[in-house]
Amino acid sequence: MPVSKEILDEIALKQEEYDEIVRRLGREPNSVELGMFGALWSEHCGYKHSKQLLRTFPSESPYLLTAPGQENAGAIDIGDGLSAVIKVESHNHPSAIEPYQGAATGVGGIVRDILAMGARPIALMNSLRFGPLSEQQNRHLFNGVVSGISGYGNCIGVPDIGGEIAFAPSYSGNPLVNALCLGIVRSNEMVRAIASTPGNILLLAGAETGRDGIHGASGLASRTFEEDIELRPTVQVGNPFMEKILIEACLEVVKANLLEGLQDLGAAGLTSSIVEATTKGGTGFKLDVALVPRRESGMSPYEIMLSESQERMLLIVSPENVTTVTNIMEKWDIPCTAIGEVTGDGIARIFEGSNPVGAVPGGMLTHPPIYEVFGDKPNSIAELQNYDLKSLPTPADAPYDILLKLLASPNITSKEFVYRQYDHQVQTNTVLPPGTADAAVVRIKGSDKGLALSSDCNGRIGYLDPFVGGALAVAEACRNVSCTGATPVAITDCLNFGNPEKPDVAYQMVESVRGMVEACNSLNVPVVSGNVSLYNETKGTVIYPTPVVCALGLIDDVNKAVSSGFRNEGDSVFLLGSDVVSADVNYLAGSEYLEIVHGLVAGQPSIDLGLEVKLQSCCRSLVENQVVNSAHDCSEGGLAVALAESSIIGNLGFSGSIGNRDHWAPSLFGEQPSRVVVSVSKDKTHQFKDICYVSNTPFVWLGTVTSGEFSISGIIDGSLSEISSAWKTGLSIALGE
């Protein structure tokens, strides 16, 4: 009989995707299989509204070992046999449902995804939205993240190293947490999630399985939250004192190389993890729910399929190493019991006991129906694009002034009241912490190469002209990276758009990968891996265009890494990437000055990816060289703001000049992309002039790093002391503290 709209609702499906689900079955789903189809024909799990467009992005390199999609991180070959594993992905959804658990659990399922490929995680990063501060439920959703976030990371014992965070209207109610995680491992350790041989046994490992979860990945995440309704139990919970136990355990089997394959719980849980990785490899199989351990009586087949209990990892294993690993995994006080065997074809058959309860091709459920997005340019943001900025009035306030209250905005401000929260130091490896560097560096062990990381992305520039803010948010990702003195070699993404079958939000997905993929191309980067969360809006409201880039840079020396603040008193400042502190009006498109100053998302943005090559590749030569002593991009708040930035990280003052006193206003707050400020010892002038000349990369000299007045062009007079105070104040004030 025809199934019902409502629960057509509950799992996310449509009426043309179910009959599709009929035709290709040649009969009616059960309930079981409804689930299983409804879990993996999702947005969250099926990308049927991406898939195409994520093909567009290069994904060739000397240094990639795993294809994008196939596993579940990307891995990248960095020298020495060993590999970095990493990818990022959304927890936006139940995040805005229950934060401090939603943030949680993003934590802990990043990490797994991480440890399926047999790596060790040794480092975190998120990426985060919200709304304005200014209402009391965003400040309730900003801490709950934020605890969740400490709460699980510092248990498992793996440092959270940075990240950023933002704040716009369009996040509020639906705040976007994007949680990394860098792994690393032996390149002939690593470990695929995959099971190709039939009779090898299916092993459950951690904890018990419970209704939390159940319908997280269709219900929740491949929605909009049009109505009030209570969601709570969609939302897992996370036990980070079984994670930590249940990686050692892992990495114990994986060493002793007991495994066919591996595979994290998370998205649908058991549906999606036994279905991938049988499919991947070609097989089958068979599973009986009865056997699967539960914390909750009374569960049903489908309850046990779609629920996505935490802290859980399936294991491929032949049955001559069952023994074997559950006594490792006895060793470490893991639960683990054998639910089921691999099978030779191509279904996927559930039972409860010698009860069948549902039997489909593997391949069916991985293949989802797949979408074209294209829309048409919006006439609003047209009308946005060619608003006039040379009619903006002349500020009321003095240029001194709007620096401090852009110091202070929650945008810009310093970040240290939520990455106290955070280890950031255990394991020993980090030697740029959050809040010195453009991008946070941790040590290989054992050498002197390092790893930096970035993450990067304008909402507002994207609002105004998506491609722009795709190309943009590779740029300055891999721009913070090179600015450590670290070569990109990889990124990880995660695309948080609206509801894709609206034509704005399917020309916004459009331009955001056109504008990566030609920046990706220009910069030689590849995309390793990533995620897609799509439908993020909230009673009408949409999010800003946020494709979320997260930069991996290689470095071979890690003691020549440098951060963003001034060393030392008299050295020299210069601005490369630009030959002139430009007073051209437009470059305040976009800018936090606009929205600060004059209440404005307005302006046409631009970004010259040529000069954005020579000028990461200048960078680079010059910190390999000694030749600078900091490295800081100018990005939000522009030149005035990195310049204080430098000076605060620093604690030296800074006296210079920007060449045109009666357009300070873009002069100094213009947001000209493709520009790093440096700081130059006096004896090495010459050569960081030489180089520059080889690179071809223009540059102005600015002033000098002073002892403690932070002077502009006479325009600026301030104390350090009291643009320091603005700057590492802002946020505690805005939340209230």
Contents of the next structure:
Amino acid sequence: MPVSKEILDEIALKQEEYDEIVRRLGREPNSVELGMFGALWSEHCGYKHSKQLLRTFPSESPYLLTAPGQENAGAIDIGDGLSAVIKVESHNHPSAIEPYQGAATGVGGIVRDILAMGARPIALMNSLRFGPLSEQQNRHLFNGVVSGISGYGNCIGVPDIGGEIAFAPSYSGNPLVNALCLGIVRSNEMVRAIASTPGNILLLAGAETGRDGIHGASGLASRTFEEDIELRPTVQVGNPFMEKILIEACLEVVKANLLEGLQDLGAAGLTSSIVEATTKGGTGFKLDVALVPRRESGMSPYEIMLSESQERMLLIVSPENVTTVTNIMEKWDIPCTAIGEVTGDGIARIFEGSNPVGAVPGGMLTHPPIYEVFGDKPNSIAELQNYDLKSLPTPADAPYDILLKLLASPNITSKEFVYRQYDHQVQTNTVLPPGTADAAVVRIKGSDKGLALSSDCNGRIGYLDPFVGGALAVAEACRNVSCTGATPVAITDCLNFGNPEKPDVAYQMVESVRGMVEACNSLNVPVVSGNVSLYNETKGTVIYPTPVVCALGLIDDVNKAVSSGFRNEGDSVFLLGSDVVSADVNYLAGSEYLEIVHGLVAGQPSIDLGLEVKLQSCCRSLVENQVVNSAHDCSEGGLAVALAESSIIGNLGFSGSIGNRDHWAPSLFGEQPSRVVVSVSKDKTHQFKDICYVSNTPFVWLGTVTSGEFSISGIIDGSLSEISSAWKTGLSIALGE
Amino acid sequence: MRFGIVVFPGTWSDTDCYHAVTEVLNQDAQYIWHQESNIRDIDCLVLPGGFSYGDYLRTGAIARFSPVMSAIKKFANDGGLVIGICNGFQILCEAQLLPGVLIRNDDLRFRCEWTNLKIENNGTKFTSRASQKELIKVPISHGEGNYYADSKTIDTLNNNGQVVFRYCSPSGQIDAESNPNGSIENIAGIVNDQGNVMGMMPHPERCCEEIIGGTDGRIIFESMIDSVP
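If the one shown is the form predicted alone, what is the structure of the form predicted in complex with the partner chain?
Once more the chain from above appears, this time first in line as the rest of the complex follows.
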């Protein structure tokens, strides 16, 4: 029977794609089969528009233990027989519709990706984007998302150690909610999401299956919101208590070495989890939907196969281990049911009791058509890039007033209001908690080692030049990790873009990825996992290209890790990465200053990756040799904001000069990348300079750490208490709290 | 000394407490599963933080019916040392081993941050290592830590020296600004009238090592260790 447009729309398949299914099958699919195709051929599961780009990411590393895209997360050997497992994932679309549950289940989903590797989740992070808080709807989304992350994350006993929050009009109505999880596993206990032995049993453990989240992958995550249709039923509802006991029970099963494979049920539920595990193992399966424990009656095979009910895991177990595994699940009061078995014929066979309701070769499902994306640089961007920044008028406000304004700006202000709602200390490993350093750092108990995490992306820069934006996201995430003293060893990314079928969005995707690849190659960091979220547009407004990059760093001696706050009065303050405080007006391109003071998003941003490499290596060497007492990179808000933040975090002040007083705007607020503010004890100044010379990294002396004044010679004459108050209250004020 | 660390489904500070008493303070410890009905060869019980059974109904409300609770009550009634931390405090209140109740924070938000505590009574088995009115820094992490009891109970607690900790400013002022959750009279921890069962919302196990921010929590564990011959 020819299928109607309404049905194809519901699962976001195109007519040509349907025709391709018919061609491959040699017949029309029935409704269960079509639903399975729709889910696995969705953008969310099938990466139709991004696979070609993802293949360009570097994945070579002697420490990488997983092939890209093959497992639920990327695993990196960190020595001592341990591996770090990491992934970031988006939950943008669900959060736009139902912010609390959308964000909560985003946390739950990424945690299960880590769990599926057999790893204990040890840290969470979030990268969030919203429209301006001046709009009520954006405040509603913001509060809902933060409460959802808090409500879910706090309950499962995994610390949320930071992340980033940014605001721009393009995210109004289409917030970005990217959740990251880091796990640790003994390398010899790592589990794969694979089913390669016919006869092995498929056990479904965890929550019962309901009607929530049907079409989450296809209908929700793979289209734009052009119309106000009721999509709330496509959002799942989380049960963090079930997640917590599922973590403990699965890890107990993993420790006992009872599994062939472990897989989480995320987007497209049972369908994707079983099909992916068996296809990878070169097998097939048969499954009886009547055996799946359900929380509501009357569910059809279609609904059971596509439900995205949360807190479920698939365990692939040999028949002789089934009883032991179910006993462990029982100890934790977790329902665990055999729902099918692995077969040798490569076919996904679905039954309802003894009635066959669908049979499709697994490989067909996991190989959707792949599209190349072709983009054109829009003229409007060229115009913005060519904007003459020299023509900017002198602002009416004094430099100090502008600094206070920037410190209070939601993009820059302290995010304590948010992170104090997250338990960031549980597991007692948090060495550098949120708000104290450029990257969060956790220790690894039983060793001196530590792991540093930072997530970054500047959407405004990406909008003005997606290549620079992509490169900068990688550079900044790695720079932040390096500022604490850790060596970046892996990147996980979340590519957030609009509709890839539009040429200007395709251009943003292609260029962003090209920039990321170039920066990864320069900095010698592999991309080990990630996720793509497309169709981030609401009623014609496309989000800024936002390739969120999370860098993982390894530090050999966590006791040496450095925070961003000044530590001692009298220390010398240097700028690393430049031998002069540049007054070049071009560095105002895409800056926070330009938007806040002049209401402009314009200019041509740039980055020098050669300098970036030297700078980061120099930073690490300075920390390793315990020469610097603090390190903080200059990013949004420029040098003046970096100096202010180091002062506020250290509860000390700064006094110094920046050279050119006439062109103070670019000097104070320009966002020239690859620069770090460090403080050095007077008796280590020689050692500091030696290390900079050896690594060929330029530097310039800026001033001295003081007890309470904050002054920049002839330009700013302020106090710690004033800058501190502006920075600490900015977010509450913007929220109207 | 041997600690018994009680584990309910949903408990998450169990491993943190275990690490603090064994690795940091060199004591023995074992986990006690919520299904246990016998507690043997244990000198001190720890009820750690977490969300026992998810705490969807009311914090600690389900845990009090757990099989292990009758064993805990017997242990406490026999004079055994019991400390309830965060969710453990909530459970001890629900089980009526301690008076009062913990309700939602007054700003209705979860709070994870460092607090200053004033030790109001250093004569207890949990605070003997401290000096009277000593100030310590201990982090909190809870959404329902707002201690409430009727005025008669509060009077009794005050008169008997049962208030062990109050939230205070860095200089020791007990004021509204230093109260993170709305607790009556800034109460952060109390002890029962026999002096062997204590509940506190802040997490001493999170501050036993300098590398994670401080060591003031040791005072509490070390006092307990001292109290057992």
